[in-house]
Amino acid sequence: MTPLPRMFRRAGLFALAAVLSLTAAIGLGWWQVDGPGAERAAGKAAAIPSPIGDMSFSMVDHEGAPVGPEDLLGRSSMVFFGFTFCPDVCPTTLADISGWLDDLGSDAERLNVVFISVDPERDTPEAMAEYVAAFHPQIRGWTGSPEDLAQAADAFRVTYKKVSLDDDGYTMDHTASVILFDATGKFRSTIDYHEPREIAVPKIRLALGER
């Protein structure tokens, strides 16, 4: 048998690599949405927050309107701490999250989509106005005083701190993932920091009781 050209040997070799990065991801996906993951995930809600029902504080949103737990009831919800000044993880996860509201189509709409801020220093409700413009339509700025970021911090189970910059500015430290509440205010899941969109859309749709 004639031996096949080096070329095509190479080209068999890489779609061959490509269908097993495929399957692995596919993999993936099931074990963290439907598999033994999604039971590893739900482990950790201890770490999370309780429903969110039995959460209490209080804020404003980037119109100026009061907004609290009671608004996040009745939708599914996915809520992200983050600031404006953020140099890379903020922007990048908020264009993730649009990404995946566009995945999602119409369904966006059942999703109440919350950006909060750990800065109250700087970010008022125009700075967020004016920052979450630049993302999905769907995703709402949260900011309030030190003492409100405080309660909802807690309430959520998310850590952040200032950090002191050499020109006497500051940054912020703060939790990265994307936490993701059903209808009823029941924590569902996490979704990670630059998390593949093949596995975060699906337990985004978990959170809105679909399988």
Contents of the next structure:
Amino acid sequence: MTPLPRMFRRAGLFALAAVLSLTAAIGLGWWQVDGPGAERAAGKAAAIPSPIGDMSFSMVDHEGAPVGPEDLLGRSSMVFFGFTFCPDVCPTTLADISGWLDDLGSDAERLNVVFISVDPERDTPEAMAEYVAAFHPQIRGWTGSPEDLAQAADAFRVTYKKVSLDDDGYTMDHTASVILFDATGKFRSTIDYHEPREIAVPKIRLALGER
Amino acid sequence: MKYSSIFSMVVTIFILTGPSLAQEQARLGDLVIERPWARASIGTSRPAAAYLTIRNEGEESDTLLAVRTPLSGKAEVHAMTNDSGVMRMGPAGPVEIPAGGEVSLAPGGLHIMMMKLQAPLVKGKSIEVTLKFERAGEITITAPIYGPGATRPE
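Structure of the form predicted in complex with its partner chain (previous: the form predicted on its own):
Now the complete complex, all chains and molecules, led by this one.
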């Protein structure tokens, strides 16, 4: 008769341990995403992007249609900067984003996903189309004149710089974070380069207004 | 008789498994080159990247001096550095492989940057990459080509 209650007691302990660790995990997640941890992470960034409603620039998407900040209002947005001649960081970021969108499932359809080129010289709308076709179909590619790019980068608080490679050609140094805005255009958070999916996807869900 | 049949069995197993292992791992002196892979290029005007891990099982360090591939007019090891969110890329220069240590070329860190492509890197095919080391000499390995969105060896 004694083994049975002992087993129940052990099961009770396990259940308690499971509840405690789950509470700790949720607490840690809140602290990092929405709690004091998030404030500290945001404070570390040099500057907070402007609200999208205050931005002013015009670009062309990879299908040749005119686009601007107004196209990012009404839905939550995920914006990142890069260039298509980037062999390492940009494909990795685009692949990470494609994975996050797959994780979000149908919720991803409520999101604008925009890849803005920091290399207008080489990234024509056609070049952007060729490139984004290799990734998740929801990713839009935007490019424009050097002046438009400068305005956009300033509004998003993104930096970029042309750097020549030894004998010929050049590469671009650029901010690699993914920037998240809610549907009203208010800045929500950034996802750093190669941040794990377990952190990135909840950040996107927060920007989507899910709690 | 018995020993020679065991010997021939071992040789047969080695021959059967050898070619598939060669894809995953190659040895040059004290150096072991593991899990090479490349990412499919998008067109030929853009540079492409290849990755691998070099393990040094010896007691002296060696240095990766140069890389080349038949598909690209110019190949170099490049390094990415993350300067508070701004990613910078540039030639890594000679890469030391410490004695008993290993160096991984992986996305976001070091990569073999293949420039001036003469033909696209097509998913499902493979590419030959030659590595030149200061002490161990040269080795050519075969790297499978994964999709343009691959982030690790499959």
